[in-house]
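A single chain, nothing else alongside it, follows as structure tokens in the form predicted on its own.
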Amino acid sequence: MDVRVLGVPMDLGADRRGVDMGPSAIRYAGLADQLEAIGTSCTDGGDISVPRPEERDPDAAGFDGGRAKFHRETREVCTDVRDAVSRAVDSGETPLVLGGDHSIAIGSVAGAAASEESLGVVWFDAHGDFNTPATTPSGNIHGMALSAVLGHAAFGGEGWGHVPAVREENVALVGLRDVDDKERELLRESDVAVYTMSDIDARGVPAVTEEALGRATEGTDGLHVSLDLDWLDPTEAPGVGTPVRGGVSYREAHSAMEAVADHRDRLCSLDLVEVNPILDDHNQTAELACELAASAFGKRVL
């Protein structure tokens, strides 16, 4: 497998600053060395250009019926991410997209789907990311990313994030434990498979992950995996944009990524997002991100 690393130093989609330094932190933690140690070719494609929030008005692209901060800038960045991911896939590489906040997945999913008739998605996250501009309590687009991909978050009548190749029945959200009230209603009305931390407690990570992957790969041409590091418990991953207690353990996270590796012949692309070095302890979250990437691409004990 030939992996192309793409950094997206983006924090326009979140309230808390710092995740823009995530790509640098992950690289510094030894990402390339981890991948090359398992025989995976790793080419660094550099960073996508992202505007500085201090130089922009978050509500400049305002519209009726809701709020989405830095809407115009996020759209521009995600378009660039889409094009970069699509080029990598077309050249036979597997894009590894480093965030940055989770809004960048709007672009990475679109890029992975560009050459596929159908794409399954597994979304490892503490949050639903299923708000819309009309339901969001914050206006932060990182909380609308999955909703946008599925065509629910119409930004001022523009469905720019919608990826028709991704159908709800081929999407699984794993590890949910922090959901807004209106977001909960939207998820219940959708055909997305939602596995909460209660499901993981009852059934275990291996069973839940295998079922999620089965849903995402059934009848689809490819697989996109989006891993928000806040999926893990903050004791394991303290340096994340929006930490929530009660997440998965270090070993459970590796078990899930090892299950992803079993499907790597279908894996089109992988996101690692929401690493925030400002909140981290000795870069341990970025180091963990590197380890989980290696597991997803095939690293084993034996």
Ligand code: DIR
Second form
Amino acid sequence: MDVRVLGVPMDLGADRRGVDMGPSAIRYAGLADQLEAIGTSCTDGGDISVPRPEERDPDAAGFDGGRAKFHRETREVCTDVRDAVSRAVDSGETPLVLGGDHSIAIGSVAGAAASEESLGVVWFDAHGDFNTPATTPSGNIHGMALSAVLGHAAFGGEGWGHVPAVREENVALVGLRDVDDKERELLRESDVAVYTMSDIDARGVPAVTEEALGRATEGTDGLHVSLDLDWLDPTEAPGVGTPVRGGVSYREAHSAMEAVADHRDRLCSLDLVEVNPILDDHNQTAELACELAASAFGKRVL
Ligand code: DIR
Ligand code: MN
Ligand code: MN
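Same protein, different form: I have the form predicted on its own, so give me the form predicted together with the ligand.
Time for the whole complex; same chain goes first.
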């Protein structure tokens, strides 16, 4: 497996500054060494450039029917992410996209889908990321990323963000425990498979993850995994912008990534997002992100 690391120091889609330093923190935690230690070649493709929020007005391009802060800038960055991801996939590499806030996944999913007829997606997150500009309580695009991919949230223009190669039936959300009221209605109406923390309590991570991966790989050509580090409990991953109590444990997260590795012949690309070193405890969350990437790419004890 040839991994291409792509940093996206994006913080326009979330409220807490610092997530733009996620790519540096994850690299500093030893990402390349850990991947090379398991026999994976690792090329660093550098960072995609992201405008500074101080230089921009979040509502410079306001539109009727809701709010999506910095949507023009987000669109520009995600277009670059899409192009970089699809180039890597085309040349036989597996892009590992380091966020940055979760809005960047609009670009990475589009890039992974560019080279596949159909793409399944597993989205590990405490949140649904299923708001739209009309339902969002925050105006933050990281809370709308999944709905954008599925064509529900267009930002001031003709369905931008929609990735038709991704069908709702092939999307699974895993670990949900914090959803906004209108977002809940949208999720209920959708065909996305939603696995909450209660499902994980009842059935365990291995069964839930296996079913989620089954949904994403059944009848699809490729698989994209998007891992928001706030999926884990804040005791394991304190360095995230929107921590929510009651997440999965360290071992459960590894077990899920080992299940991803079982499907790595299909795995097109992986996102590691929302690591915020300013809020972290001695870079613990970035270190965890590296370890989880290694598990997803096939690290085993024996
Ligand atoms: C909230 C927070 N639902 C919003 N979303 C987050 O702003 O839409 N997603 N933190 O990761
Ligand atoms: Mn998220
Ligand atoms: Mn989240």
